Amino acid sequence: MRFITVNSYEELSRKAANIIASQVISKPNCVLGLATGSSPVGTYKKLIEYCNNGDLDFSTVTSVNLDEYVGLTGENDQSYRYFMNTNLFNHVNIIPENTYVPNGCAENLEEEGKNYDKLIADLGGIDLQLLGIGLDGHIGFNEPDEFFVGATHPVTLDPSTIEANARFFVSMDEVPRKAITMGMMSIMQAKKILLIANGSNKKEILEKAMYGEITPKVPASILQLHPDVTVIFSEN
């Protein structure tokens, strides 16, 4: 594991993108597993600048986000599909048939889970995933639990989730309480892992998923086990 700090986000942000670009540039049809969250937002910035100067080519990339929330259909602008629309895929060559995000809308969302993890596996699984961390430890919406879920299911969120989310919704009241989210199955088996956190508030957390015990009560502890994971951390 490498564990980079850096001064400010806009360091971060371009480290991280720094990264993510390289994997495009020595795989062109790479898969890149994205997030969403304010965390990725100056990286994705980043990425734009890169390919609108002519020196990233997404055209070739298949793109696989990690969760959803359960209910928001991708017209809803506080769903993750028009959160990466707007953030990143329309603001590059990326084929938007080739920007994949779980349906939190599907009737059975089991089999949407089932669907989205073959998904994964008939593209070859994930080149490179982006992660972010929860106060609580959370990566994607895999919340703390007894045991790690393997497979992309639906997951009640945690009340700290809630209000860490409710920041980007009018009240409270309209933060919706499910998800669906990737498990730590295709997580885990992505070949590279780049997890982004700032802010003084996520030092604890990262300090304990990267160097405590692994549990599944602070899943991002389970990263410890991946053979090529970097962390940037920026205090600012």
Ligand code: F6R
Second form
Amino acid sequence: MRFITVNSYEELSRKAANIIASQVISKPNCVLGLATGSSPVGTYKKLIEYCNNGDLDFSTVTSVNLDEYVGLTGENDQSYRYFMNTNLFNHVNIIPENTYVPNGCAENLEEEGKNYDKLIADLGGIDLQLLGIGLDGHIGFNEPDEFFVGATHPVTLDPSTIEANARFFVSMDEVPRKAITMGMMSIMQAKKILLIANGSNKKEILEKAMYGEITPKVPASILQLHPDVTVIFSEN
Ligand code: F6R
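Just the form predicted on its own so far, so send over the form predicted together with the ligand.
The complete assembly is shown below, putting the previous chain first.
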């Protein structure tokens, strides 16, 4: 595992974007696993800049996102599909049909999970998976539990995650309680993993995840078993 500490969110975003850009340049038809949340916003801004400068071409890239809230359509501005469209996809030359986000409105979420895993397998797996980390150690929405879940599956979000997500909603009541998330199998089978975290409040959980006991109670700790993980952390 490579652990890179930087001094600012700007530097974190530039480094993360450079790693993703190098993946896209070295394998133009790669599969990128993408994340939402506040951490990747700066990274996506940089990627948009590189694409608009003509330095990066997304036209043959496929993307698969980690997760989606249950019950929100892609038109809902709180959905992760909407987030991806507005923070990245609408501004680069990726083909919309090649961008995948789990369907949080699927009638049968278990079935949706199975289809999503099959889709990822049929694409040949993920070349580079971008991750953030929750204050409780979640990756995707794999929350602390008694066991790791491999498949893409529906989850009930932890109270601490609901509270953390509330900053994006008008009121606490509007924060979805359920989500569908990629499981540990597709994440761990990604050829490379890039985890980004910023803010002094992430330091403790990050250290626990990277150097502590490997346990489903700290979901990100499973990454210690992955052969190619880069972590970029900025305390500011
Ligand atoms: C988002 C996701 C989550 C976030 C995590 C950190 O798609 O899967 O695991 O990466 O909650 O969120 P931020 O970056 O907002 O601190």
